[in-house]
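One chain comes next, on its own, written as structure tokens: the form predicted on its own.
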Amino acid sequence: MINVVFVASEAAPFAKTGGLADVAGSLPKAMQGKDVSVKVFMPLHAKISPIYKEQMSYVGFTSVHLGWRSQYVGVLTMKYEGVDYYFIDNEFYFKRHTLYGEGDDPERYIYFSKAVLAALKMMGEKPDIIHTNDWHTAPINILLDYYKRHDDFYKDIKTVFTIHNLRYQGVCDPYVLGDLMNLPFEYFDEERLKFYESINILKGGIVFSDHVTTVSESYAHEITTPYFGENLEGVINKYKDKLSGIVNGIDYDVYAPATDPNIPVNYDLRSIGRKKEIKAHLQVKFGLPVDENIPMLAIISRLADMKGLDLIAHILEELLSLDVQLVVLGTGEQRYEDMFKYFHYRYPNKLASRIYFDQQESHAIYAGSDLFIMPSLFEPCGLSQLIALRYGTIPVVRQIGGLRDTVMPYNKYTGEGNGFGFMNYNAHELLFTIKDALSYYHDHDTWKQIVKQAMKANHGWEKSSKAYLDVYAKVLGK
């Protein structure tokens, strides 16, 4: 039995801002029991629902040093869907309205990383592997390198580090080494943490891990190039022998059109026609004309440049001149929020902009829409297209990163494919691809076949969880 501690800054259903939370909430469950015991550690964020907090029990407490300061570390636990979750309690760092975006984020997450290592020693739980995720938990990899030389408890613990998005790196002032990490200045070195005249925590996660994964095979290749490497392609290439890409999955218990309680009508492969009932429900709810024959397009996304919204901005007027309806759900950059609000005002019968995020509403939009638009500038993996496929809503994607690995463009000659794709970051290439998809939408038999192929695509965790187990075994020399 391999004992794994999985550490993440967020995990569904407790606290979520993006795909990392979905992975942290579903991958451990998929691996549990397959010759692996998984414990998940995350911060006790203020936004965690009281429903969950009431189920937690107190484990104990310890403390950690950040420079000259001693900080309290409380540990609480609860079992959720067969997995033991542990929550690091410190109100000074985690009683905040947001998970990220605070001025002291490096301090908060260096504290969290130290707290996890201290909590494991306090509990007497020595894992075989600590699996860290993104820069927020990468300090664990760095600290272990130092701790192993000074404390027998930490000897022989291996680390796996997963990069979910290379853009966010935790670049800090060098004073952080001594003042927060309590590490000697020798770590401020090109071969370790130095990044220009700063330190780069994600770089340290790569350098000091036993294995590095990222969330799709295509992205693992892309980040070795300057265009996608975010100034770390040299480091990644140096350590590419320990790099692999494993595509994310989704929890098929949560995203299940046949049983999903969040959608007004359930359906499966034999009752695909019921999607139109959900579309009608959305049209009424969002104040759009009720017409089952009008194709409904959906965007469910963080409204950020990486999601390709610059392309949408260039073609939105043309797109809304077509006989379509567009539903947008999400929040993000002000310019995109304002854009969708403006076009909602101008085209109230064509565009419903929902500038917030609601989990239940998102399920209904995935289920009731016909096309899902995802023209990302870059996309390490992407979960939205996997959810859309599961609900028989056909993705239109830029063939990049995980989108290329999971969406097969429809081929009219062979009949194969479960979506539509374009290559270049070009607004009218996106528009032409949407128009191409719409031409098939009006061919009932062909469209039904594409929808069936989308719903048959298997993007649960079965295959990917096995790939992680293989990584663990390789790291341990088994």
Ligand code: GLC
The other form holds:
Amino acid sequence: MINVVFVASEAAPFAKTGGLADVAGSLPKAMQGKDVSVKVFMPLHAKISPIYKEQMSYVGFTSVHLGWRSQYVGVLTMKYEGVDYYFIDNEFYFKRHTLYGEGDDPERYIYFSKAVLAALKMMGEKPDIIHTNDWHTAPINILLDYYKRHDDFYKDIKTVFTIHNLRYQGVCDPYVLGDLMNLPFEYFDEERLKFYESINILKGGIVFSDHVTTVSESYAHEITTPYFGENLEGVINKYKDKLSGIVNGIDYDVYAPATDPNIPVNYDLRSIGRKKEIKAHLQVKFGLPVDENIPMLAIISRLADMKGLDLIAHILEELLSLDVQLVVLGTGEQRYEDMFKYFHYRYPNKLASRIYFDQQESHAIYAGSDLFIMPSLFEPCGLSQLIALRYGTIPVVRQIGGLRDTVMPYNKYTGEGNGFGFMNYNAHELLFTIKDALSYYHDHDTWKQIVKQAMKANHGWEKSSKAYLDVYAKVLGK
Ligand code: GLC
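Right, the form predicted on its own is done, so what does the form predicted together with this ligand look like?
First the chain shown before, then all remaining chains and molecules of the complex.
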């Protein structure tokens, strides 16, 4: 039995801002079994619903030092879908409205990382592996390097570090080393944490973990190049022997067109015609003309540059001049929120802008639309295209990162494929690819075939959770 402690800054359903939470909320459940026992640690964020807080029980407390200051560490726990979740309680750091974006983020997550290590000792829980995710938990990998040599409790623990997004790195002032991490200044070194004149926590995660994974094979390769490497391609190349890509899955119990309670009509491979009923339902709800023959395009996304929204901005007018309807769900950068609101006002028969996020509504849009648009600038894995495929909504993607690994462009000669793709980060390439997809839309048999192929793609966790278990075994020399 391998004991794994999985650490993340967010996990669904407790607290979620992005895909990391979905992975932290579904991968542990998929791995849990006879060979592995997984415990998940995350902060007790203020926004965790009281429904869950009421179910938590108190484990104990300890404290950690940040510089000369001592900080309280409370530990709460609850079981969720067969997995034990542990929550680090400290109101000073986590009684905030947002998970990130606070001036003291490095301090908050260094605290959290220290707190997890201290909590394990307090609980007498010595895992075989600590699996950290993104820079927020990478201080654990760095601290362990030091603790291992100074405290027998931590001596044999191995680490796996997963990069979900290389863009956020936790770059901070070197004073953090002594004042928050209580580490000697030797760590301010090119071979360790030094990054220009700062320290880079994510770099430390790469340097000090036994194995590094990222969330698709293509992204694992891409980040060795300057275009995708976010200035860390040098370090990544140096350690590429311990780097591998494991594509994310989604929870097939939650995203299940045949049983999903969030959609007005359920369907499966034999009844894909019913998608049209859901489309009609959406058209009524969104005040769009009710017509089953108008293709409905969907964007469900954080409205951020990374998601390729600037490409959409370039072609929105042209796109809306076609015989299509576009539904947008999500929040994000002001200029994109404003853009969609403005075009909604100008083209109320074509565009429905829903500038908020609602889980239930997202399921209905995934199910009722025909095409799902996702032209990301970079995409470590991407989960939305997997959900779209599952609901038989055909993704139009830029063929990079996880999008390239999960969406197979339709090939008119062989009839294979479950989506449409383009390569260059170019707005008109996107538009032409959408037009290409639309050219098949009215050819009912072909379209039905593509929809079926999409729904048959298998992106549950089965295969990838096994790949993680292989990584654990390898790290432990088993
Ligand atoms: C980040 C990445 C996304 C990935 C998710 C989960 O949000 O941007 O591509 O799917 O993490 O790994």
